[in-house]
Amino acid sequence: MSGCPVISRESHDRWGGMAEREEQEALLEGSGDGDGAGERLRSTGESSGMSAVCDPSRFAHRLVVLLIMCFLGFGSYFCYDNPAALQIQVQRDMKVNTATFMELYAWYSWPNVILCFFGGFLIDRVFGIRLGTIIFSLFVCIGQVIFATGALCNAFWLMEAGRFVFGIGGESLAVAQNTYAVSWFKGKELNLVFGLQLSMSRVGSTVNMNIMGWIYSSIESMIGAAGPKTLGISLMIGAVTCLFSLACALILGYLDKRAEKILNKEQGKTGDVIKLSDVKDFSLSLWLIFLICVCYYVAIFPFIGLGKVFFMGKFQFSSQEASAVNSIVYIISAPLSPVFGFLVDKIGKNVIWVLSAVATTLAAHLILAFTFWTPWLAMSLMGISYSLLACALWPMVAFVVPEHQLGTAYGFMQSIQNLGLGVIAIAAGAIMDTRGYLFLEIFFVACLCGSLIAVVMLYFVDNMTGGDLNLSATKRRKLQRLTAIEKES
């Protein structure tokens, strides 16, 4: 939700950067002899006499698995931005200011400052992918129910506790979802699968932004009054999507267990190896990537969390119009994420892509801050640049870190991202309460300027150290082949 989103909801994005490497490994494994994994699975399936939909080795069955896999994170992404979709109602019914309201996002981020290091370990070594996915789905469900109960009981502290529990499950569930993807689709379909999963997650965020206000209004009409009870019932209805995702986790666990028995298929593993001692070996380029990540995302997710009221106040939008324009970032990222991922893979030049994304987002915030141009333009630019940055930034970690340190590097990147998002969410709410939206936009512009400076520094540092962050895809492949040849000799 950091990922990510966010407030990190970007857990998907780092896996997209590793997809090409996973594909190459799969091809190498299958190319050595005629008894590759794919052939063994096909031969087993053909001799079983099962229909294509029921045969785990057949494409039709894997399509069913993919559909369930995509819906696995739907509930988590839908409920993550419930506060943003109902900001006016939450602040009015619970009688809290903006800073306190933004603590709902901060409490989601706090557990993930730590869990980013241990989510993969829990999946690989403790629970296993199937049980781990169910447990994390339960955390998401229980957290949303506690969140809704807090509203019903008019207890904001209980709502915060619910978001904390929700956060424990949300990010780790995204890791589990991607682990399933690698387990079932390691090969030529993997990039497409990651793109579809991310797109479906963004659909969940978009639906939330556009439907929760209507649900609240409908409950208010039925009860006859607004208030904590109406808010709690609305949030409890949102919890139904989490139950749906839990059902997907149970079905997926059953299908994976069944495939293991039929095909002698191993459980999926994240491949993450976390060693905090690796941090001392991180290069300047990697620290600059971390800085770009934090400074960029703190200008995206907290803004979306507060965006609805901003659009209603500055542009005199109705509640429905404000929700629609606030969700445009997610709407655009759903189809564009896989497209940009393909382009970055084929062209390379990652630093230039990141520079373009940060500069475009900066322009979008300047338009929102200092003009009265239609916000659809600025938010569309933000959606395009947000999608582009995710595809270009996260894979760069793999270019500057040895493979045995990747788990630590990505874990640390997500950890400081969540830390930054938690702190900035509260700071953004305080700025809004004391200074208003103009100063808040100036604050976001300052964060993006920091990100822009870090990108420029990264460009020069990479050039001076002979790195390959900004190489074309063709040159990078040649360099990787030469490196592989040198290692063999």
Second form
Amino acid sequence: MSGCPVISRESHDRWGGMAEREEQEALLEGSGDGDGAGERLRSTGESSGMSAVCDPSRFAHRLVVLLIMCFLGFGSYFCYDNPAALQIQVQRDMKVNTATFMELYAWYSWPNVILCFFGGFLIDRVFGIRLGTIIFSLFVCIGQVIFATGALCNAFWLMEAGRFVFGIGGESLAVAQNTYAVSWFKGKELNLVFGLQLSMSRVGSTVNMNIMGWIYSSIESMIGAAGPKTLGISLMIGAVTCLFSLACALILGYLDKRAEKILNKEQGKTGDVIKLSDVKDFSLSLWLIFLICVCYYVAIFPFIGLGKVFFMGKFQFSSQEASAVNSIVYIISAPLSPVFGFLVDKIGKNVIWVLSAVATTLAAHLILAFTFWTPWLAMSLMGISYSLLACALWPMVAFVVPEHQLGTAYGFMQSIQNLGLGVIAIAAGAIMDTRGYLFLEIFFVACLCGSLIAVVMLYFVDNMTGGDLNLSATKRRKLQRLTAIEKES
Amino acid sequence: MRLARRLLLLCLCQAIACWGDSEPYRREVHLKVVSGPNGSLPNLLHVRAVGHSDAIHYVWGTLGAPTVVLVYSNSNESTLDVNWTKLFSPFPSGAVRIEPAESILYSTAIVFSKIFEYDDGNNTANFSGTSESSFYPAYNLADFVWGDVNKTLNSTALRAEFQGVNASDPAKAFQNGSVSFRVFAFEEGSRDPIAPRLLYTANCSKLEFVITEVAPRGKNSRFALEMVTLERKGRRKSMDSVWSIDDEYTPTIFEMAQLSSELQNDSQVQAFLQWKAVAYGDPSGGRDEAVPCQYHRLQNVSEAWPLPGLAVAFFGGDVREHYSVEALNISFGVADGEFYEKHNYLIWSALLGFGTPPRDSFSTLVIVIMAVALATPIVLLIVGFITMYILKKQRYSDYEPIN
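Now the other one: the form predicted together with its partner chain, given that the block above is the form predicted on its own.
After this comes the whole thing, all chains and molecules, with the earlier chain placed first.
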């Protein structure tokens, strides 16, 4: 699950953090360059007499762009969790055990262990945002088609290859999507746009979880038998969403080019500068944040990947109900992410938020492991804490790293997150096959405890070194004002 | 907090259990085939598990449908006595006895009467809801020809096997295949090394029901086993499920089914048949070959159903006056699951025993991981706060007064 949802979800958070920081600095410096650009755009736009929808400087046009932008990622979000939605069918039709099944997720993660560092570079220096987006969309499309062909030909290795290609496109596409958002909405509705894209990603995942099983059984009754062929056709239908997203990429490229001509605006850039030599300057706090990140996410995404079968096996849920409860984490975090983002911004004290998020997730896993209480409860808790963690954890990086190293720090964080997810996905599958669900849950609990240890250590390290990770928002603002004054004088 | 307390309690229980286990209860087990006169083939297998002051007898036989009679005696010198002439006569009543008769505190029997086969075209595995027309003629195990149990007897490993084929085999389903009941006896408690890895004690024996290479009569065939139980009137036979959160030994299976007999006014279990709700489609018992199974409610058996010879020989011709006779079906397969045809193999295991049925508990590994994982952050938090407090205090005391 490192996948699209994961990564892009997280890179949204990462971008949210960065955008906010930029805004703050802009305010401190007194002249927001984003706002300036906005003014410029507006004035040029007004001079040409176009209808509001076609005029790139008008809100109505931006709304259309926003819509296309949201659907740009839909295909990859939808297809990323195809295996989870069809786990039983994949394992039965392809005759693979759970560990092998989970390799489908691992193969998505592997390319991203490296690509996290280069996605930004490829967009800024090599392809440009427009071509880059189209290329990454193509990768997603082709990857999904290979994945489906693998099922059609009853060749599991081909399915894995498909996931690998899909992974190459998926993560970088999310970076591209964010770059587009910044380029079109910076200084305007940027936070709202991030929020909407985030919600859209979860809509994609949720729709997938709840619809793929139905598609499969429809195909099954149409061709009269279940088998690799049924699976292949279902996945091919899933690939239609990728084609749709590719179409969005093409339209967006055209609109962006057109806006460039009309408004003389530059092509968007990620601004990521990756210098691997920065790694040696990373502070202990940053490494602890990495540790929290890896240990936390490995207890969420591989779990959701195996969740459906778990709910059917342990809680006797029907297939539909199991899919629904498995997607509740995504459904809850769609509306909650903006709320928590706002709260954490206002209150500060990020470490305490992270601590409560990890502890709540731990409680959710303990409930799943040791009780027969309805999983709706535990999964809702997990959804809430997961949203809270994303809002509190990712912006912390910006507090412990100088700005010029931010790109490297975030790249590194996503890279090890992907590495962790790839390895743990396979391990989780193997544990489930040989030791069962209780042991799997214990394993996730242990991972979360690792995360908890890291949070506690971070709290003390930050406290003793006088860092400002756990300051309240008011204190932070005072501090920032002080530094700003010092800078001026 | 409650969870923590519960875990602590579990740890304690485990510790006590480990300590208690240091001297596991042992029984001296004798497994032998009771030979009949002049080489006849009675296929009578006697398992005698002798304890300090009692004995559990399991008498297996294939006179009629495969039957096991379980007898609990409070004398460790009780023995099996067979009157062969009577046994082979038309009225075998009283031919098989445990002596001395007054030492018998409890007796029951289980008869494996039929194997159902039905066509599950919709792959719903709904045995009780399947229409009559989808059923193939059931295999009546009383009509089977059973191989010589003496040849499969292993009295050191304490196991034996009854292997049977359909005598009249109109569909030629049994050309290469057979149905077997394997019997295992145990001298002391442990855990079975093969799936579903049942936990047993010296008070148990294990039986495995295996269908090998029997040709299914359709592509979508599923099977079910019918068992008939005898229980003295005034006792209660009940069928229930014990749900456990612990699936460590049988991955993904959380249900333990239990057929037990209790005194009407006493909840103490007397005899039990216990199984995990799973069978396997492959001898290796891997998780991917798991075939979940389902039990159906107990039903009274009609008076017309002929009890097998062994049951009549032990309980007497008037058995129905003192005993209630009930049937229980276990169906193998789950909706959307593989059919029998995939491997042409099915194995289901159960424990038959006397006393309290064994219950799984958390393995030491699970408890250790939980304890370490949950305790470390808490310890770290406490140590951290203390260190911080001391450091702060030191810093303040280092300040010199200004004046």
